[in-house]
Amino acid sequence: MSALAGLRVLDLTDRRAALCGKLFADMGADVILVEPPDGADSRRIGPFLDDRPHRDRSLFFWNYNLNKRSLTLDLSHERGIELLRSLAGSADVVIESFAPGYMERVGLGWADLHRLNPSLVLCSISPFGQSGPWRDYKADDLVLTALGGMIYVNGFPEEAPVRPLGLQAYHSGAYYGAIATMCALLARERDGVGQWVDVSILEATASAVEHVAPSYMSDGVVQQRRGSLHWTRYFRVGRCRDGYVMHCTLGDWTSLVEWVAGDGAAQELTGPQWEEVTYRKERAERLFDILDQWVRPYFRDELLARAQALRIPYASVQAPEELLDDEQLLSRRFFFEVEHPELGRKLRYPGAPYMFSATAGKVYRRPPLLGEHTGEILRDELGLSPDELAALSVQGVI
């Protein structure tokens, strides 16, 4: 049993909020991913499966719409439209990312939608919500983390801000969408109507900056760039031999320095005043400075299984392809081989970012061609005929 069987939902998204649908399609739910005839356009977004770009062969597509199925309509048709209606009329969540009133002018705004199926929960993510003077303009991943604080905050002192790596100012949309979705349907139970979910991706963001707003708002403290020291001053990125680790000053202090000054590193560490915690966090600079000295001819593995044996709550900090054969995620399943028939393959997926105990997410289907299951969903879920099917196809409707 997954935890989330028998949900229907409706995924009209493009790469912005393409991980929205994916956590609900993971936890079990039957998620429709609605796409144009020539293909969403994260079908074009490489890398691409042996190098060869195809719309069926993008890893990018692939690591968002794992467990989806594809359905084609033509929304720019009326009959695109008709469609799309009748498949929201027995939905329980439609999930969109269109330029706000775009919805609307269709017919397939909240009002329309709500008339139509007044349970249904409408969640739109859009760079700056449905309403106010930012509504209309365009923002991609760039301009939102920059706009969120995420891009100020992240880098070396004195030196140029950094991206950070990957999408996450459309991840952090993505995510508080599906859990105020998840809310929405919750309050379905005890209301026994739906709500329209109203998510700037550009607020998600900010809130995803776990320091920065606080700090202003409760001191006035416009935080600023600091490398690899984490905000709190207690963990840092120091390199050894092989790699890198994280420090950590945090724990048993005594035990950590005890070992540093066997290796005749620790230099003033040993005094007695480094023993407070409030003391070591207004000057971590030099702390870690003398930490990243001491570890710098250990070997990484050597270094951690040290710490986790004197229980110091040391980490490795691991190159993306490390990941693969890490003893942690391996342990936990997170990885997951799904096989591609039509490739004559298996491939390596990462799994849910959290476990459930009774109700894991899992693999149902791989990431879905372009139209695979049109007909099967047009058929199923609204009786066409295979006649009026052709004919949809020769208008180019699906």
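Quick caveat, the model's predicted, so the values are computed rather than measured. Numbering follows the first chain given and starts at 1. C-alpha atoms forming the largest set that superposes within 1.5 Å between two forms make up the rigid core. Compared with the form predicted together with the partner chain:
Superposed on the core, the two forms barely differ at P350: its CA moves less than 2 Å between the two forms.
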Second form
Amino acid sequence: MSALAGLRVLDLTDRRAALCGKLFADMGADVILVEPPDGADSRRIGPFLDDRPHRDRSLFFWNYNLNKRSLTLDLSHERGIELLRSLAGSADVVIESFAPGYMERVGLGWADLHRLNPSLVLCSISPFGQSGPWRDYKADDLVLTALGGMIYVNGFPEEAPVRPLGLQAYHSGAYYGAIATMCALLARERDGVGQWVDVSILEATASAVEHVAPSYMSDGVVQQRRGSLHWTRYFRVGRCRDGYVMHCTLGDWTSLVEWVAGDGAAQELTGPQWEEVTYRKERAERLFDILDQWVRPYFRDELLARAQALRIPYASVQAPEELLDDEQLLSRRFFFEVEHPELGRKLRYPGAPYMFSATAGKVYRRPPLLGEHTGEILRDELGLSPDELAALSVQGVI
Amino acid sequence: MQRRAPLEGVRVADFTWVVAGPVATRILADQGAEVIKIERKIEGADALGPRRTGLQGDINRSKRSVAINMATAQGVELARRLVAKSDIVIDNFSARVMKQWGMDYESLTRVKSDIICISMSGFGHSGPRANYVSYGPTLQALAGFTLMMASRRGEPAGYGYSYADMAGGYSGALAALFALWHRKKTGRGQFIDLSQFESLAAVIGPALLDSSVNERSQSPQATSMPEGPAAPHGVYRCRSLAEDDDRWLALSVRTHSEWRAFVNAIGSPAWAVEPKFASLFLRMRNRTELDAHVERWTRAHDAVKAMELLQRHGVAAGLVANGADLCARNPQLEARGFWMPVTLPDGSALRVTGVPFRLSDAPLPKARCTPDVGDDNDYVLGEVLGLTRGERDALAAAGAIWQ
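Would you mind giving the form predicted together with the partner chain, to go alongside the form predicted on its own above?
Below is the whole assembly, all chains and molecules, this chain first.
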């Protein structure tokens, strides 16, 4: 049995919070993605399969909607709202990321849904939260990473701050949304009633930055960009003959210095004062300059193989595509093949970061085509007849 | 009805240290779980920095601490007794440590049959790198972040911090909640093998799919617009604020109406109404020129004022916040009471990272100052485990606990 078997989630989100529903779907919940008749916005975002833009070829959409079912419903249509209310009557969770106030205006606000189904949990994920002076500000992932303190400290001092790889403000919001929803569900099991969860992506972003707030709050220090030097001063990128490595001066110092000295590149590093971790931290720039000179003649893989043998925690600075052949990920079956019968192809997807011993039964369903499950959901869940479905289709509701 | 925190009554035996594990248990503690850190007492300066302030103070607030020496058989026995009274056991050691102590999941099910064990190791408990030592920056390098997060010159910079630890932390907390749900429904505990490396791979899905399906190599340029095309888009330098010339505005303009709003907001200069910028397609094609115009405007403006002006017109814009902007000058975070106050033992006040969500029917989370190692010995050893003062003194004399 999967961990969330039997849990029903209605996913009304756009690209900002699409990951949240997927976190539930990957654990076996029945997640119904409710899309407008012309498709979720993320279907228009690339990359696309073979670089051919089409709403059923978006890899972006596929990534976030694996394991979900798709129901098209026009929420600007009164009948669409009615159908959604009927579905919400038997759902455990509704996740939404509309602009604050929209749900109330269309009759799907917390008061309405709570009256309809007192055990329902409503999870609202918005850029700034449902209250406060910035409630109605506009933002995308870039703007949220900027405001949340996630990018000021990335990059080189005289150059522009660097944004993360991937939509990490949205992802932080989605994970915290799932965490908050699970908390509300656990409280519901105890207290019998659902709650409204108000997630601010700005706050989730600020919660996913390591040192910026603690440094300021405790010491009044405004942390700066330092190139690739990590704020703890134990890590920096170095360049080999054929690529980059991440230096690390934690780990076994003696082995590292013996190796560097053996190559005739240690300069002053053989001095006993360098054995002290804090001494190395204070002189990090000088230390890494010496190590940079040392690694320059090496081939990356040659250097890393030897570092590993000495248990020195250096790492390869890899490109994302190198993960596809990474022996650790392959050994743990992190990637898995998903059959796309409509294409006659099997595609390789990244998986979840955790393995559950008691709930291994993952049921993987390929990402849905637009409206693929509209008929079955309205028929099986709401008992609509074929004639009624046809009428809704003609009216443009589904 | 008396409102209670969602995780009230849940006890966590917390063996985690450094950052990723403590972030996971911070999330559980904020929701009312009783998180008990099982820790070593080391003489002299702590390599992780100060205990009650800074990063360690932020991520360990609202927890309890008991000083148990796991290098002794009696210490391990005490830890097992604590597990018998806990719901969740969590660690972020490499795969072998808990097993060496006899504290692996199999062994602990004999202490408590429905225990939930979560291990948040760097690489997971299986595979060729199960026992490798890893840190946030090395995992970020392996997972593609460092190379893709490059300067405009193409020089890899990566994160200035360990996002790996934060992503590992929120993944670990979520896994714990899934397992609690499963236990509530079935009565069964389980073992969760979380890999921090995989926590990173799981949040770069579109890039990985692009490489696996389209067989494309990723480049910093190709990954710079993960949310689809926009122009203008990026960070633009702004006017200095007093002596500080490191001021930037993040800006994203996608739709036609956003472009019109942007042009209006900046006063419809002649360049902005030229045909070569009339559509998103053309703005993408003429981006270099567009960016130069936009940056000329932002350089003449204060970042906060530019943000407020653009937002009044409905344009997605935000200043690139530094520590002071984030912690001391953000009216939105203030209005929502995001930062939480704690009182340090000397009576001074400190604000720590808050909870990024509100629950309509739960008490507002409150934070307690981070305990020093062993501060809660009396509570944990006395009240929870029921040891007398004499028994505790004997354990201290035997080196199994530090008092």
